[in-house]
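A lone chain, given as structure tokens: the form predicted on its own.
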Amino acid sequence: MRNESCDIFCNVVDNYGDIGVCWRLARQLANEHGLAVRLWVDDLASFRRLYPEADVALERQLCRGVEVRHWPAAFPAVEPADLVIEAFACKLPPGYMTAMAARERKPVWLNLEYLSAEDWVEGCHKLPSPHPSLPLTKYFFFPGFTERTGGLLLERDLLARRDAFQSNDGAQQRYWHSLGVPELQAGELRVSLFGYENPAMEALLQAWELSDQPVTCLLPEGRSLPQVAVFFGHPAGKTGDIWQRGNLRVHVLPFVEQERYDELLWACDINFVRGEDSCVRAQWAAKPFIWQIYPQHDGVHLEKLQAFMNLYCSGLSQQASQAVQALWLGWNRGDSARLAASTDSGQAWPVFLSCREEVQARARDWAQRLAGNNLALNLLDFFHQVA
């Protein structure tokens, strides 16, 4: 165990994505690498969605080996840590930065950036940025999918636990039973659906309704729920609801903490995920997935999506690559009425499904390749080089 300390600052701005990444990183640094970690969070109510045992009334509490602190507007006077992580350019409190500058041995200050597959990320990873007035230097640390980036968050035992679960039929049956979902039937397809609001939702649900095989959709309670409820003729939905239409059956699941969500991804045949954190977990699940990237008004998110698809699809045949990209683009553009049939989410689904075996093999190979580039290990190596 080391005596090194780490402060992680998280400003919750996007539906648990930012806090999801920070909470994973904090636990990994504390529990696998022995750092004394403080996680500063401005929105404890959002944090409690990921960690239900949290008390939103407490300014300071210990959660799974991590000291979780409320980040108030009037920031308290504290001794800065050896490693300071500013998550997603969230802007450190001015008083805290002054205290950093006053330390004889300056902290290593990192801005943990958003995940991107774009080419420019490799050139910006680890770049220094001197503070204009204080004797401090901030370094940009970029997660990514290539060896010249910071890699992805991966717990020490995650892939072993995944493999044990996916190879144990009994464990999977017990998992489905815990959710109130019947045992898997022959020929049935199980799909998890976690996403933002999407105008293409109806086209996708219709494709499942009219599918030649039974489709069971596991829908975690969240932003997609109202749209799915309306598709089934309900004004709203709630945890425990079960709806059937044609060959589609939907089970509404509770919003669960991160480890339970991993199990859902492992158990399903195909996963629809959103944002950054669930996208990474879907890749570790080694199952075919469809990523709904966080939408931006200027359409830049589609460029980021294409950059990732270029990497991910490079190991696929032309037919499978086109099938993956058609479905992903149709889902992310979100307006099936304006899309050609080849890229409409509903039309693209059966083509994607016809390539499922190849996409499944690619998903397994992709996860294995990414596993050699661990974000927490890379971050600590850089910390020790700079300190």
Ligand code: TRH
Second form
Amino acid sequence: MRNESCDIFCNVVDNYGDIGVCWRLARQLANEHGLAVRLWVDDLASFRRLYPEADVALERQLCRGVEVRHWPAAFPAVEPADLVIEAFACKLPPGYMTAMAARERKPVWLNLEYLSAEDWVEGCHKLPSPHPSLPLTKYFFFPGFTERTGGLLLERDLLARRDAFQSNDGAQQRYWHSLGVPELQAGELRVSLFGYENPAMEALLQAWELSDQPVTCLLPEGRSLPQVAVFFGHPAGKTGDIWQRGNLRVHVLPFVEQERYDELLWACDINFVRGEDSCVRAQWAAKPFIWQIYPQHDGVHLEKLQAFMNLYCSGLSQQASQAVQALWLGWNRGDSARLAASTDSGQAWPVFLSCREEVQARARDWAQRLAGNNLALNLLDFFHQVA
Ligand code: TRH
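Switch over from the form predicted on its own to the form predicted in complex with the ligand, please.
So here's everything in the complex, that chain up top.
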């Protein structure tokens, strides 16, 4: 029986990370923990990219056990839920806040923050912020990588499904087949490439073109596609395109549902990811990955990147730690020189590859270690403590 309710508010700023995280959290709270969840989204078109069955014209629809509501400018009068989550400091509708304050038993109000590995996060996690005029308190809830943070979103059965998939060649073959990608050949390297525009793109593609082993790059349709198309001499590209240059072959994939994207990360040898949610998914995939952080104008993203690299690389040999950091920094700074095609040992890609075994072992331990700190469970514990 669903006797606790939750409203999640999602203002889509850019790309798919905001709605990606909210949709994932909403499904978990509804389907794994039995809450009656309403997900308020101001941009249903972005939501439909993640859930193609969504109807952008509907004010209200039931999607995988979650009531998805359009968040209109003129917000309707609704009874607030027991647990109210504003994602990434989006502003709640004023009328809704007044209704929260009018409830005899006040809702628990959380601001779910962006993910960061910086030290200050532990000190700010769960801090209260009383509303200046209404009898309401908002709490900051920070995801994170250490025990004193809110942890990461992780579905109950995800790691078991990952292990079953990764140990089943037939399942992987069927997956590739469903995407129109041929079976894995001996000696081939499979890399997924989900990123933003990047001045270092050409250098990376050249490194793959000239590499000793065949590289198959799986490229989801999106912001990296125009640059990759130009590398192959095309003005543009589309889903289904296949391009070859030297030892590099690129398959342009459709943007698939989140569960199928997980399978792509599980099936590839190395994953390039970006933003927030795909970065977390790459960590659960337990494969080496390269993270392109969401760029901010003031450059603070590079500090966040460094904070994460410090955590992720601690315990690696000096050589592997340097290899990971050189490649990640080169990719994030758009530094072609570091990623250039030469197989000279000073170049980041081949050096990274030479440490692949160690980085692979780290990826596995890392996922195992983080799995004990589950965001949805932590969030519900906090809700029950405060309520
Ligand atoms: O899309 P993003 O760049 O989102 C960003 C970040 O979240 C960033 O932190 C935030 O500040 C900014 O938006 C506003 O990257 P992210 O977070 O990885 O989100 C992508 C989502 O898309 C994620 O849920 C995975 C999903 N996805 C699919 O479902 N299918 C696909 O085929 C692909 C490639 C991704």
